[in-house]
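Single chain ahead, written as structure tokens, the form predicted on its own.
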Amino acid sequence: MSGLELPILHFEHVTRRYDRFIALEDVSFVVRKGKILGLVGESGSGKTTCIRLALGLERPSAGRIRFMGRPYSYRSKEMKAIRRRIGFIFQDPYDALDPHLTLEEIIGEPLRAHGLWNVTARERIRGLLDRVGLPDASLRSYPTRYSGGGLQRIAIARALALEPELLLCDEPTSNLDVSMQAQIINLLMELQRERGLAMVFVTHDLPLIRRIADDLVVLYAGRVMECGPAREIAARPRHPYTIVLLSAMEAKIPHRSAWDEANPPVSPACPFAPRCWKAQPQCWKERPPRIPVRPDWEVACFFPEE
């Protein structure tokens, strides 16, 4: 990324262990102001970790995090300002929107916890749900009124309560029916202009990225394996991982199995070497540094694709 822009969000070489498992190591990324950044990779790749920590609700066992090139400090003050320019959107609105709790009650929670509560908080959550498409919602309704996608509809509309700077958005369509996943996007795409949001997207969805992001990481067993511009990768990616997400070819190469799991590659050996079609002996014994394909793309792999 051009070093004339300050990052919102900044993973400094972010490591998250638990106990003897590494979740997470040694992961470099940005998230540039008002775009998107695309975060893939296969379920335990490292996802929803990242944010997780993004949020504050972990903190990383060695690197840094930055927002808005100030670091994370944990303290409860200091995190409670960050949190309140960041929005979230949970995978599961079934999950994310309690059904005891009316509208009002369910958007109008970040408000009451920040101490923005008054007078025209009712009209904001009017607004709010006119904006994500439920005009006629009332605010004494609950959630069990309402379908899939109104619910993530209404999840959204809370992300929103605070007029945050960057939303995160873990896989927010994966539970939902063709066609509502196409609007709920559309959505999304839609406030992001309007309001200048940076965004973290989580998905499986390839396509997807391909169409939305403006930059992207792809993780594999919590580390970077390709990171930078989104549609340039998605035309001509380096790493054999990418490719493999990004093709067809994930059909003629082994899955990860179970084995695989419990017996990764020693460190600082390259994860994917036991699936890769292209791994020498150095795949197995030495870690791939991050290759720059271009100042702003990089590549963890010893015999990347030209």
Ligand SMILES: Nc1ncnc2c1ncn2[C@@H]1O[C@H](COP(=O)(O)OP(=O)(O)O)[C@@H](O)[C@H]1O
Second form
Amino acid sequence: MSGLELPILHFEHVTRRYDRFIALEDVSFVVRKGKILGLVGESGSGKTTCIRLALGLERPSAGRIRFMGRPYSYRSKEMKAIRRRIGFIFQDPYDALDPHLTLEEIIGEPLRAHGLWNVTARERIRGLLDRVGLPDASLRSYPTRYSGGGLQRIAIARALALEPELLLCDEPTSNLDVSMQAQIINLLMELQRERGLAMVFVTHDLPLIRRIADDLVVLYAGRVMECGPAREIAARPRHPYTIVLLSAMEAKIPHRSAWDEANPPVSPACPFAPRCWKAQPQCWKERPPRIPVRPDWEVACFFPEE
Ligand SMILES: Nc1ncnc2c1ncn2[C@@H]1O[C@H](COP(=O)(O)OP(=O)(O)O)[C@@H](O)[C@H]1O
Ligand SMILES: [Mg+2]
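Show the other one: the form predicted together with this ligand, since we just had the form predicted on its own.
Let us now look at the entire complex, which starts with that chain.
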């Protein structure tokens, strides 16, 4: 995914271990300025870990992350400068918003945290509430007055308070009902376009990813299976796991059983081998290399689709 422009976020061979458990292994991808990167994979594949690493809430066990070309340093001053430029929205707004704080306190919190609270702050918060579709909301009201969709709008207003260049969205609509999902997605897409935001969008909703993402990263058991242009991958996936994920085939292949969970393939092997209909002995023994389909498209498989 090389381009002439410097990527806004760059994961370089990032590994994250929790004791002996490897949540992410050798994960590389870039988020391009103003573009939407879809991050997909089943539960436990490491998506939220990627988001936490991007926010600097955790450090890689190996590898490196860069923001606008500069490696994360984890010194608090430098990390704060990076975090100022990254907004985030999590799955559960009930969890993310403190019910004891007013909307003004919630949305203004990033401004205060970065020493940017000033005489225009309230006006700015009003403008944000207006923009996210809550024009009548009182700054002195509490989030307990709102349901899922309203809460997620408040979370979006907070995420935008510092005018970030990158917005990280971790399954932002998976706890909402269907009609509310569409409204929130439409709002996010409008904001993305009007502000030229780069986005990492974590979701299980593959039809949605087909519609909105420019680039796609497919994770399985903490490894990148396939990575490249979203629409082209969706039209013609090369990795067997991407094929499974994008089609209704999921039901037809063996699910990961308790036995598989307890007996993962040896670490260097392909983690998808136990469920893959194409797996050969090699797949159980060796790590598939990242094979370029094109310069901007890679697949980690010995036997990708032609
Ligand atoms: N703090 C932690 N300690 C131990 N294991 C963790 C921790 N955080 C995440 N994990 C494990 O890492 C794996 C990936 O988790 P996560 O990134 O949350 O996946 P996803 O968001 O794709 O569902 C899971 O198996 C999870 O149990
Ligand atoms: Mg998650």
